[in-house]
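Shown next as structure tokens: one chain only, the form predicted alone.
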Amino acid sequence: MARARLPRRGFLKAAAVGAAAATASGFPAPAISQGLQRWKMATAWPKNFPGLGTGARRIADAITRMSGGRIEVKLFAGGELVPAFEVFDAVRQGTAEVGHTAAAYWTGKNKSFAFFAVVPAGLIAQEHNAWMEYGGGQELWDEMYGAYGLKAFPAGNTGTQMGGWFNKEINGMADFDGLRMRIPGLAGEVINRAGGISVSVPGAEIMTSLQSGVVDAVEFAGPWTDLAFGLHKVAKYYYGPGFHEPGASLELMINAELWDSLDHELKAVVRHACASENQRILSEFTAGNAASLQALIHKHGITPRPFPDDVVSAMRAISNEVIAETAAEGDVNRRVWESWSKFRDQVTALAPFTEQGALNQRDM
């Protein structure tokens, strides 16, 4: 027996019935009635910096793209929405939906976050994705972000930051005695341990703040981003690697209440735009750093150098102090203390027979 056509506005106007019923039920009503949903992203970024603000501006593109124009993601730089320190509290009020930064900025709210992003004397980036994702990293993750309201994905990583722009040469630590360093997270910690003073300044007012003498060093990322800022104008001895960064990972968090109002289908667009994101910035960050580099020495004069072997030693020491002072601050912070030590242990007793044995038989 042939069905009886339902007239094009009967249709729509029984979707629109049935949809208005289920969301009185409790369940979400179907795709085609939410209609377009429009989030602000807030970043902790400079607009269109190279790496940050270029792949912020890519995960909303594939967002938006992948959606199928169900989402549209409107980026804003840090400062045109609100303040780069602000993004946390921005994403998990609903100011914005979802936000570009880094989890080592929000440990004045719980130290412990910093595991996500980067710790001093932790892992390269490709250690720190393996934990996350098969470690147990993300599940903790979950939790301590789930509690202020936030969902949050590795959305990028920077690798093996420079130790940083220096006014003056540092042969021991009593160099770092009194010296005004910008330096985020637990690092910041470590410093003001080693006798300077750790000053927490956004990206954007990195040069200024070095340029006017409010700081007597800084630190950010590596060559690409540097010589971006232009750090290698004010400041010329420039040392690395950096203890505190050795791969810094970078996150998108999203508004817990509109994750989990989310259909399967589009929390896959969000996972997969933040991991194909995480590796390009990574490979991305590898290659601008390395031109960079040379562009710094062959056209600035710039003659990068490592640390002493005697601020490296005390750096890791004060380091490994500080991060395992975390574990006390409540249960969850022993189990992320645990896991990430855990881990540590086992790459650290793998790495010379991979990358680190690769790369100094490299070099012999």
The other form holds:
Protein chains: 2
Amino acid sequence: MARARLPRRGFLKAAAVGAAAATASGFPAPAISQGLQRWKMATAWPKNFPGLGTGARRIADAITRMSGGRIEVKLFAGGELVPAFEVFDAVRQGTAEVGHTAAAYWTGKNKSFAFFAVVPAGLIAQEHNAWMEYGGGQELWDEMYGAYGLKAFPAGNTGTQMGGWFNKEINGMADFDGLRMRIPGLAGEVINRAGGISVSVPGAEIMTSLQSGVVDAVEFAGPWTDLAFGLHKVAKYYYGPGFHEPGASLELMINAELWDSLDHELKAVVRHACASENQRILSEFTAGNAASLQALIHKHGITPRPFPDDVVSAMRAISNEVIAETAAEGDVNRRVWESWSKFRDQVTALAPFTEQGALNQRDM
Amino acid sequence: MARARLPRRGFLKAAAVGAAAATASGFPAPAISQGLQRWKMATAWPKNFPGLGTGARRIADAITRMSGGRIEVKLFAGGELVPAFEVFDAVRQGTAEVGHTAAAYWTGKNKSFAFFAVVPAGLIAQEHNAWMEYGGGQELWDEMYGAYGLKAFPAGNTGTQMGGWFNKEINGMADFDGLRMRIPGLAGEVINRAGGISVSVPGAEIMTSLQSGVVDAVEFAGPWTDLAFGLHKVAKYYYGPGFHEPGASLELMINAELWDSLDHELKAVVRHACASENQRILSEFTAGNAASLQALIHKHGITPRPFPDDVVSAMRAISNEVIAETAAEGDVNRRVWESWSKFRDQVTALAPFTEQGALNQRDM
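After the form predicted alone, can we look at the form predicted together with a further copy of the same chain?
The complete assembly is shown below, putting the previous chain first.
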């Protein structure tokens, strides 16, 4: 597949500061050959937002620190440099050198991008990472983003997300008839096919949309973020886990031309800053969710509950339809589906003998 | 608690090569202030052993590459520089600058070290990492290893391990009466209290010990390593998951005096090399186990099975006794137990709404 090469934008040259002066010192070339680069990191999150904003900040700091100052990364919250949902194009076009977002946001460009973030009835974080690193996922991502002049790495995971906050009890699939729910992406399509109406609501308006009755239900992430938003103040019924986001992976994207220009040392710095945060953000969510769940139950009187089994199995059946349909959209889409679904089958067979089994032993 | 300061061993000085020459070049001081350091990494694994040796090699390479050659790490397999079970003392004494092993190997020095690796009926990898990074685990580890002149970071995880290979069926606790099993550490103590006999067998002799009847059962890790060892050729019954290692964390240990001497850049390089591999080794095991389980079932006719529920619950009860007893061994041991068990209770309450719930939805 032909790579959509963008015109040289010259920002590599513009970003190199002081290289000439350093070269004049006579110190061996490799240490200074690229001079100082200043990178802008656009993100889709408010500054220091739990897990997402805090993780983006740590990635920016890690690249700056590990590169010994050869790269200085400046962090921009969503909307500061470009709007949250324009980061993909900003990094393509060189308005920002790097971006911290989630591939699920760009399914308008290609539905199969969702597999590099999370799909309904998909993989948990540990399984997703294994597919990316040892199951062929990264290579397929490189191919798909490469066509847009981008390179990306997994750079954080929220862990399994809750099913959401509802203003009524969910006792069966009939309760989704006409239910208006804030739920994005492929999961929104699942809700639509289940008889509900998926509604797009920006993060900042989640609270008011539920409070005013614009929607009957919302999902955001997990107990940690949901408590921070105050969702327990406006809805009574908290269901989880969701069927739709068993492990949502975040991404660090970098302009491909810039990536190709980096030497081995700086490439390693960027890769390890991402891989390191890929696990740390998951730790932060796990610990934050654990503490916040206790607060929701014991301080705020919320009783979280699972969806009824028949709701889960019906939603999973619809989910599997929706994600399988992506295979028909093109050659690479078919290969993504085949690689991913083969890997899913293998880890699904493994899970009862590993993490799923270990967790269930607690109930014996 | 007083830190057991070791006499200066002068290896920092010895490891600095060419610093004087570099300083003479007139290049600004920070980039070269420590000159070139050559580090020896002792490990407890055969070279390129699945997941363990391959992960250690990647950590060595990552430190070398990201430091821009300021540190060159040379890898030694178990036994090459020092025997596998002497790495702890080798890094304390400066025979090696760093070591890649598992804290569970050093419970002879202090039983509570097991909490920094894995304990029976403990946490899965994701939960363990969350405790280390956001639950106070790292600080307690720093305190305990600091007393020995060491600093360590989580640097890999095998994921949940299998229960092991047995030469007879396990139908109840009575089947453990007099059963001789290769199983190390606190889990060995659990087997002893269950009426069995835990036996210490070096990794290299696992196959022959089971084949010759020296033991009736062995556990090593998971399908990937077990298939590589050929354990399916000498035992018929494969049980899993085990109750004893829900997620075994590996460690990178570094001499504390050396660690304290590193500048911010090199500290960040070491930390991120570890955190990055902490997730990558888990990916490697997850993908390797998934593929190898298929091979064991479909090529080698092995039918893995879970332990009976009453065996699991009895073994978990004994495990909880054994791990709780560590609290009585001293002040820091009590604090480790309190921190860990509080965190375990919180993530145990969370799991049904997150990963455990998501994995179980597959069976609905």
